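Let's start with one chain on its own, the form predicted alone, as structure tokens.
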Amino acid sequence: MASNFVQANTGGTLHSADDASIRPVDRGFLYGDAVYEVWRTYDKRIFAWDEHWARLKKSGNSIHLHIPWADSLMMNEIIKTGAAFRKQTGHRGEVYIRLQISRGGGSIGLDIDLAESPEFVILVKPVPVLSAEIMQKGLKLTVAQTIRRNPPLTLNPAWKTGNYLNNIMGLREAKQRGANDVLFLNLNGELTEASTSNVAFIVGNSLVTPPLEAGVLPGITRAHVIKTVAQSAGLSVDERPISPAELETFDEAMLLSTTKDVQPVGLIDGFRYRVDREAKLWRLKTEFQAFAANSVSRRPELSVQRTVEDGRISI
């Protein structure tokens, strides 16, 4: 089986992600009328299941999309999908899990009353890893010049929806400028976040990150870093607005995300940041991974190594 195989589960039916599975009138496909979450495993157990599920439901409520499935049912579907992925690929490492819930199909038109019933799709693949070059040199970022982060009073970045056109256009600009990712400004000209990650900086012994009010997704990794992990790494936390003019004042820079936790940033528009082994972000990364491993160690029921036989799931 090819290494890029992705296992899919559409409404309970397992199949390759290369196979068509949703109706052309699905509102997630037509309008981005959907919400989603991404999890990853540590030690083969799903990390931060409860936090991501709560955010998924909050995103759904924000767009008036009722999620009819219990988290226990969806967990069983994820375990079933993971088991199928292992069977197809032989993969025994950590996995990436994406759950998208759309408002469903129905008559064509924007009115949400035209939707029939919600539908879900689960995708499972290996957790993406940072390349040796990125680990050594860090990511290269650029501040978007042609587009701003959509403000909370429009399509709120706090809602994790299927509409990512703003992010896509910003990332396109960054790639054209030779960068790995983009940093968005809000309408006030303040830094917000990257295309799929929160951003943070280190100056001295302080970790500095934009506040949620700047217009950023309330990242799960970001929240754990602020609440617990930064202190374990010997860093205080300063949530405040950040202007682009401050980029030259920081010692270190990083992205924070579910799939790659703490990602080193080496360059932002000509400003260089420490990524050597003495950089404090590595201590932060180590502390986060220890925190995640300790968290999942207490949740054996979140193991994706469970098997499925005759519809029954067992450890």
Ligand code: PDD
Second form
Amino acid sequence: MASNFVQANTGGTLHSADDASIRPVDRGFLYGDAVYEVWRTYDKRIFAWDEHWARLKKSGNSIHLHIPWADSLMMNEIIKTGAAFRKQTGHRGEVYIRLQISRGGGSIGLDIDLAESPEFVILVKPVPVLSAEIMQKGLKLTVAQTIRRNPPLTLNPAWKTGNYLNNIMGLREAKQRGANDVLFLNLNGELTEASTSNVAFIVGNSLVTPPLEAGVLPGITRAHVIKTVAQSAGLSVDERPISPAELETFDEAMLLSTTKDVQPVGLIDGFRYRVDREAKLWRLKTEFQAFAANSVSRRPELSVQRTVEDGRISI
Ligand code: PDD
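Could you present the same protein in the form predicted together with N-(5'-phosphopyridoxyl)-D-alanine (PDD), rather than the form predicted alone shown above?
Following is the full complex, with the preceding chain placed first.
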């Protein structure tokens, strides 16, 4: 089995993610007319299940896409997919889970009334591991020059939809300039976020991050950091508009996302940030992981190591 095998589940049917399963007229494929979420496990249990499910429903409501499945049904499907992935690959570590719900197929045309019924696809693979070099040196980011984050009155960044073309174009520009990821400005020229992560900085004992109003995804990692984890790491929180001119004043920089939790950033354009072992972001990372471990320890029902047989789940 190839080491990059991804297990898929389309509408309840298990298959390799290399196999076709969605119709060419599916609106997720044609228009990005879809919503999605990404979870990861800690201690083989799904972290922040409720928060991601709530955001999925919210994204669905925002685009007038009613999600017809109960969260308990989707949880069973995810567990089924996780079990199939383990069986195929022998993988025993933590997993990445992506659930994408499209408006479905139908006659070609933008009108949402043409859609027949929603489709879901679950993808399971190992949680991506950061290279030792990136952990040591931190990521290299660049502020996008040719493109801005969508303003909330267009394709609202608060909706986690299947349409990431703006982010894809930003990432392309960043890669072309030799960076690992992009930092988008909004139309007011303030910092927003990276291609698939929120961003935060440390100055003194304060964690600074753009407010939701800047036009960012309300990240679940970001929310836990702001509400709980920053305090545990001895940091106060300052949510406020940030201008790129401030980049030279920060001590440390990081990306925040489900798959990365707290990921050190070493360089943004010409500005260097601390990533040595004394940097405060390491304490934040440790505290985040402790928070996640503690949170899943109270939720055995979120274990992906259960098996689903005849609709009954055993742990
Ligand atoms: N990305 N901003 C954007 C644009 C994102 O796509 C994501 C998540 C985040 C961080 O959100 P959270 O902490 O809830 O994961 C911020 C996921 C991980 C992805 O697309 O893989």
